[in-house]
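This document opens with one chain alone, in structure tokens, the form predicted alone.
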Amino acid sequence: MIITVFNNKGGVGKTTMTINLAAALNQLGKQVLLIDIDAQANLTTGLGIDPLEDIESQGKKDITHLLTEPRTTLEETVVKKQWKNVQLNIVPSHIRLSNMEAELIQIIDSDRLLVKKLKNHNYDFILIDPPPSFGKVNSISLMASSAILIPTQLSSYPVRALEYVIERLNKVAELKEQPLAVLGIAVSMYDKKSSNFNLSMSERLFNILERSGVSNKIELFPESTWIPRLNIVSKCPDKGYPLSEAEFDDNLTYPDKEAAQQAIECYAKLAEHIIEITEKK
């Protein structure tokens, strides 16, 4: 299953749900590549890789090769991070990504880049973070999925770009030559003690979906699933990893430890509820 996290809106915690996404389907037992296609490359320095420093002057390959290059295998741009316990695969990306529309655009039947170099692998999950925009690199990881996962914040700007996103995914959708299905909506940030503003949000949301016709094709997970704003949640990617290694931060205090794994619990049930999904898909 490739998917891709997507929503052009950004500041929902999009690469952070990725990250420890990616990390709790790793703790079920699930082979997951990680493919950062955002210029920003905070995926990728998320997981503590600098791309300077670790990629680029060690001569290694990234997304931009990967993309441009025919003969550059997805093998050949893979990095292994291992932790404690989890065990991901990165394709990295590089600030030289935002100078390469153009070229990209240019490029024969380019929106389909990216899936001639997925064929044939040999993971359970790829899990594709494109930058929070509707550029040439959005399309080229939307024609390469098999489906979308859209994280929202329950909070007006968000839950109104669910409308542009639904869009978009729409014409995408026309494009593919295998269906685009959408696995549903994940929240992020969410804040229990907002009780009454989160109902009227989610009755908001409700509205776009079936002003939009998707009511019946697009699910709001249950909120078992739904990501906690926390502090420590943002601050681990700071660190360079994800949030199931901060019970071995000496650093860290044990009230951090303790929403640590508050939050690692709630993705373990998000990852758990995507399982599901995709073997019923």
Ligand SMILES: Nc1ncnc2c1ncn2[C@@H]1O[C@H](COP(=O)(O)OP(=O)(O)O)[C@@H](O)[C@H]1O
Given for the second form:
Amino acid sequence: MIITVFNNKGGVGKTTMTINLAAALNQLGKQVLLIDIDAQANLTTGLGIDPLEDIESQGKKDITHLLTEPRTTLEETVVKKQWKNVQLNIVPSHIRLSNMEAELIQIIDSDRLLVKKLKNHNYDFILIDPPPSFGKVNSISLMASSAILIPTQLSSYPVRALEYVIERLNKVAELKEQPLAVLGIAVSMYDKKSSNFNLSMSERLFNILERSGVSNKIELFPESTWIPRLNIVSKCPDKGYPLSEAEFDDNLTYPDKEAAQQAIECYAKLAEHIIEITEKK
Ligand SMILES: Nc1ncnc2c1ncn2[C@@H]1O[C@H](COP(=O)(O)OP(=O)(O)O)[C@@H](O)[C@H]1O
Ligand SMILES: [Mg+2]
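Can I get the form predicted together with this ligand as well, since the one above is the form predicted alone?
Next comes the full complex, and the chain you just saw is listed first.
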């Protein structure tokens, strides 16, 4: 299953969710590959890989090579990271990707660049983290995917932006030979205390699904899978590991570790839900 985690609204917690969902899937026994196809390389650095020091200076290849060099294979670009609880495979990104749009557009059949490279892969799940835009790189990711996961925050602008996300997905789906399944909408940075606000935002979200004619096709995931807003969740990327490793960090306080555990349980629920849906599809 190749999933693009997609939302053109930046800052909704997409990269953070991608990392910790991947870790949760691995803890449930799945082999997971993460593809960082955002020039910001937040996913790469959030997993402790420095695109310059650990990849470029060592003569290794990253996403830019995978996209532009026909002979570069997927496995040549994969970095394997083993932590105590989790093992993840990562195709790192590089800031260079930011000025490659023109070059990518010129390549014949550029939308299918990644499709070809992902053929015959051996992973249970591939999660792709594209930039928050509707540019070339996003088309390349969506064309290579069999499914989409839409992360959102339950707040005004991110919810409103969903209208455009759905519009875009409908357009891409028309161009694809294989169907593009939408797994559903996953909530990040959720504040349990604002229950009235959450309720009104979910209602607004349902209205948008209704208006876009997709209310029977796109589900808002159940509340048990919603990821709470917790400081520890935003601390881990600076430390270069997924949340699942927080328990082994002697520099974290006991409350931090407890909060990490709370978030991990939500990611586990999210992972279980996604496994269940993908098995059905
Ligand atoms: N569950 C969460 N709790 C607290 N902060 C979060 C959570 N998820 C994401 N963040 C923070 O929100 C900001 C945006 O998250 P990020 O994953 O980079 O979003 P995106 O990839 O959509 O731009 C980051 O500073 C991140 O640390
Ligand atoms: Mg991001």
